[in-house]
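Starting off, we have a lone chain in the form predicted on its own, written out as structure tokens.
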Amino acid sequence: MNGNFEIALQLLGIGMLTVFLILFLVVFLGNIIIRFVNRFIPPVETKTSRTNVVQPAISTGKMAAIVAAVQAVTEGKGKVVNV
């Protein structure tokens, strides 16, 4: 019975720093991806102007709701630019 414990505990070690691993491999990666795109590669700008869209209004209550909640999620730290 010893025996087939310690294997199990070695198994477990081993499992949990494969797991391990192969998180820090994804995130190590992802972020050398997002900054690579970031720094080589310029934003793709629409075909369609900003001027010739239209939006509709938005009510007072609405937007002060929106901000509200932004300010409140970021602790005042994010800022509504566009809605």
Second form
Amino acid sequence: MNGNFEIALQLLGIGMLTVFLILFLVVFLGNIIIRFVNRFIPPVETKTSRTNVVQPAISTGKMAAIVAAVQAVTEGKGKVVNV
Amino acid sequence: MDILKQLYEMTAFGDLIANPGPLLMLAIAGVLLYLGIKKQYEPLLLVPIAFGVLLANLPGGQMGVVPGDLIDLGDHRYMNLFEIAHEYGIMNYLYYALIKTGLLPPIIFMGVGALTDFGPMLRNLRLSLFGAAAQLGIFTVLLVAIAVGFTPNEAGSLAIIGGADGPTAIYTTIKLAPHLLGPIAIAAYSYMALVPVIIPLIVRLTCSEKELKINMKEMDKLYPPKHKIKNLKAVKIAFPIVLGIVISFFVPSSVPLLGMLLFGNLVKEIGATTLRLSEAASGPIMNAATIFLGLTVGATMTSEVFLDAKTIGIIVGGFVAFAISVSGGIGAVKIYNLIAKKKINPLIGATGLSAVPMASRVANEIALKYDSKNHVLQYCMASNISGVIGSAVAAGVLISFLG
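Provide the structure of the form predicted together with the partner chain, given the form predicted on its own shown above.
Starting with the chain above, the whole complex follows.
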């Protein structure tokens, strides 16, 4: 029993230390990745030329309502191609 | 008279009168089905588990999982799957092929990964540390369980319930104490279903109104984060790859669970090109795995295994582990608040468990009760998701030391 208790005490120390260490690494690595990406992989800006933009014949509010309704009815499978 | 006697012997009534244990197990299966169907306590898992219990205890059905020593031929040789199916039926075939090999929990973790968004955690990385503090219940209950007479392997399996992660609890138990799989799975999923009861109870006992009113968004305005993420998609793709590699160096035994979680997450984050993989992992594969996991785990709960004093120990110990884990997270936030200028709502510590996203939703509701403008969901998700990683690491530590 005493031997088992010693193992449990060891595990309490080692286990909590390991979990903290790993989550500390998560924080550290996360920060490194964020800095690296911010520096070397900037977000790609999508440029849209004015000539390509087609003014919708329907208001954006109505369009959003139609898209939401189609998604609700088709459980996300349907797409609004044309109105 | 002989005909009547033969008829009686053909039925299961004689066996049931001689050994009424299965009747009690059928009643327990009924209660679990009621909780799953009517009360909707984790129905996706509780219903298959309960039905597995039912099937295993139907007299003469040959659907109960037999102990591992019956398939052990000695000299590290075991019956093959065909022999197991022939001798003990299809449920044993499924159990020894899918569960005993440790296959299904990592498969479910892959699906969980495909459903997980690391975004809230990446936006609030510091809060991830509270996911570590919330693993305190695991290692404390390990100590207590050994003190009350569990073997170290059994105690490790019991204690992992405190991580509030069903697949992790099942995976650890398969590796350490497979004979306790049924009761531990039931306890783990029951307490996960009781998160909306347990967290408010512990919060009420440990937190003051002033602490619960700490507004995280106000704190962010006062002390804004140092680094803003400019390209979240790229960060989300790099994160599981880098993390998987680094964790494997430190805790290799957690790789089956965490590796699959991170793979599932990666295929989700890549986007349209791997959409089919992500949909398969989080949909059909995960659903099929859940069905077989539930049924086979339930089928381990025969009356001989379940009706034992250890089951009561597991149910009580599981609750204690769960409660200490929640309190551990809250305690860590309180200690942090003593030294930091930027205060943190203790509810964020309470969600350091791995019950995603239920723990965060419950914490958010509590915060809104005290201040209707205090939405803490995103912050709670940070510690909640790190709790998944934390409990998998804790399981890895237990397996490498005790396995």
